[in-house]
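Next up: just one chain, as structure tokens, the form predicted alone.
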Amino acid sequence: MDKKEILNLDAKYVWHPCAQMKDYETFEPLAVSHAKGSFIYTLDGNEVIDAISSWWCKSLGHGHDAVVAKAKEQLERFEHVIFANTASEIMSQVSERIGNIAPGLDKVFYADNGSTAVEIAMKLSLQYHAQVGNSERKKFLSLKNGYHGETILTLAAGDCELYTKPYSDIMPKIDKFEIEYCNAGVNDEKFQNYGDDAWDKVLKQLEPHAKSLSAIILEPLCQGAGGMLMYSADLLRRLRFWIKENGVHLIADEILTGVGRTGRMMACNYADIVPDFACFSKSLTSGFAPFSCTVCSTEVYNAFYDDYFTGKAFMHSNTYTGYPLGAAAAIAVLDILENGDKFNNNKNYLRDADLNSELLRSLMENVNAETNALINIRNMGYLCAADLVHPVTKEKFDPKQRTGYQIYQEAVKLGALLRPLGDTLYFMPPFNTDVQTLEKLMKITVQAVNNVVKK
């Protein structure tokens, strides 16, 4: 099929994820060939960089030949078989492995998108506390500007009203409180010191709902769809500290900060801390398959072992629950992170994070210094994020001028997907991006921002 025969199908049958369909009347689609590496190639013959590591996913980029050739040989054994009462070496393999990430976090429940695994890490909370007599937890906490995915009990554990407005009514009530962000790197005095007067104010609103929380979810350090919104290792120790001394649990959200994104295998290692629950997705496959999973201790999951007849058993499904060509995915992933890429030149993306996470950082102050157009740089691991401002009056545009949209429209004309969070501009590439494509990527982006700011 050639490209017009493509879009004019898509046009006609298909409805696309979290989009305004009407806006692709006037900014069609990229009609995609095919993908490797940091690029995406369409119809037309141009080779797009994939900034955003396509939905904060691909951070071995597409096609990495190790998880790839991982994923056809258990393909040539079977590719999905009922997870219910069986048991195969490939999700043996990948459990153990899991089950490694964190110290006490060795029993692990598999589903195939984030949103689920931490719509489970949250039933798993509450029904804990029921079976172990602790009926007065019924209540949840989360963070304001949080995102933890749409289905209706995670919507709202999120705070992002583009997503939850319409659904409002029917979703249960979860208080959220406030917290002070650092906005700046992992090096900055802010991210290793929250301030004893900024927490007292964060105390004052926990504890009031110190005897009825289950659980207190949260994204570690970075907020993602609420703006890459970063805040303290400092914060997150106190939490941790608070939510262990109340008998509450520490939900941590790992769909987009762990696995490396963040420079660590989780964004909580930065503050020496273990949840409670730790959900994991996007990078953990490095976005080659739907799989995901929630972690706990055994401490939670004997809290639900015991004869069938008492109804202690934890009833949760999904149809592609244990996928094994995610597993296998994922152990190629996994090995790449712990023992180096051996098709990248053997660089360990996890030593080498935080050289790669300045390399981003001075990229985008680049971006700032040819546009005087960003505020707040702020860095961790392989994402780098700003927020727009007029280049002259410093000011946030009228969010109705949809200008990280029309950034987003221009960089695509010139080679890059970058995709801004309304006028949060971030940069997020796969883990192996060259340093040559990262500088062509800073030159779009200038471009791009300037042909809509200075118009």
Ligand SMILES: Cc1ncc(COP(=O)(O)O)c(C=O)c1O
Contents of the next structure:
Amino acid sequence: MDKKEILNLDAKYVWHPCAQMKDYETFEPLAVSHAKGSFIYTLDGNEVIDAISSWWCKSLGHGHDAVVAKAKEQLERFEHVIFANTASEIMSQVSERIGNIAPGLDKVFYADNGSTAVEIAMKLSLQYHAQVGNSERKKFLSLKNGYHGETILTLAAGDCELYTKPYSDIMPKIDKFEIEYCNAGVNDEKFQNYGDDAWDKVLKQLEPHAKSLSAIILEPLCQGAGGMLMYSADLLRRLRFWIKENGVHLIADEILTGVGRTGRMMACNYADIVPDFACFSKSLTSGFAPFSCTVCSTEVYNAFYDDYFTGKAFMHSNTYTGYPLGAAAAIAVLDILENGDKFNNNKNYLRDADLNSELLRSLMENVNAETNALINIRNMGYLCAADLVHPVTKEKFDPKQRTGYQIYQEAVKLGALLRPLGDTLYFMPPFNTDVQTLEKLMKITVQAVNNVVKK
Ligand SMILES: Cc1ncc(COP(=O)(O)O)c(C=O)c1O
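The form predicted in complex with the ligand, contrasted with the form predicted alone above:
And the full complex, kicking off with our chain again.
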């Protein structure tokens, strides 16, 4: 099929995710031919740098050879069988690996997307409390500006009006609490010391809920969809302490932050804490397959373990729960993160994360030096973000101008898939993107920003 035929059929039949389809009249979708490493190749013969790891998941880029090989090996055996009452080498192996990511979180429950993994954690927490006699613990509390997925319950746990407004009448009410952010990311002095006054303000918001909470749910240290907002490891440590003291669960939504994206296996590692539940997806398979999981402790698991007719079982299931191709991809990814990347000079992406993070930051600083249009440059691991402002007045743009969206269009024309969140620009490339490509990304970003803000 040629590009025209593809786009005609696309326009006739496809309803794309997270988009006002009318926008497609003036900005046609990229017609993808293939993708490899840090690049998407179009049918026009163009090479586009995937600066956002395609919805934040391609941690090792597109079609990493080790991931492909492991998935092919599994494909030769079986691609999927019902995961209720079956066991297999691939699922046992991946479960052992995932069950060892965080000490004490050794029970792994699978699903096929991030939203469901978070919803499972919330359901598990509620059911746990009901089954151990804490029937008053029926509420959740979450952070302002959070995002946890697209099911009604996870939309309610999140705080992004853009995604929730039409459904707000039927969403359960989940209170939100406010914190202060680290505008420079890990380089912000608040990152290691949140400060007692700021903590007191948080405490005042938590205390009224202490006895009714089942769990507090949060994206540890970086709130992605809410605007790549970063906060203090010290705050997370203090929260963990309060949560434990008060018999509440902590659900760490590590869908974005986990498995290396923030430079650690879990963002929680920066605070030296272990949550009660952690949710992983995206980077876990390098975006290879719909695959997610929720991990928890044996103590939680035991509250569900009883004779069938006690009704204590966790009766959740999804068709693709425990998808073996995802499991194979996850094993390949975890091997690379633990032992180095044989296909890329044995590079160790976790060990080198802080250095690589500073490189991303310096490139973003260069973008600012050439455009004068950024504030709040912040970085953590393989993620660097900044907010767009007018180069002269330094004021934020009127959202109605859709400045970030215009930059997105310019950048795609110039050869980079940058997809700002509103007016927050960010680099979230695959961990193995080479320096030359990152420098090219920086130059394209400069040009795209200048073409829009200096118009
Ligand atoms: C922190 C966080 N939680 C949950 C999700 C939802 O994951 P999925 O899109 O796989 O349902 C996302 C997706 O971006 C996310 O960033």
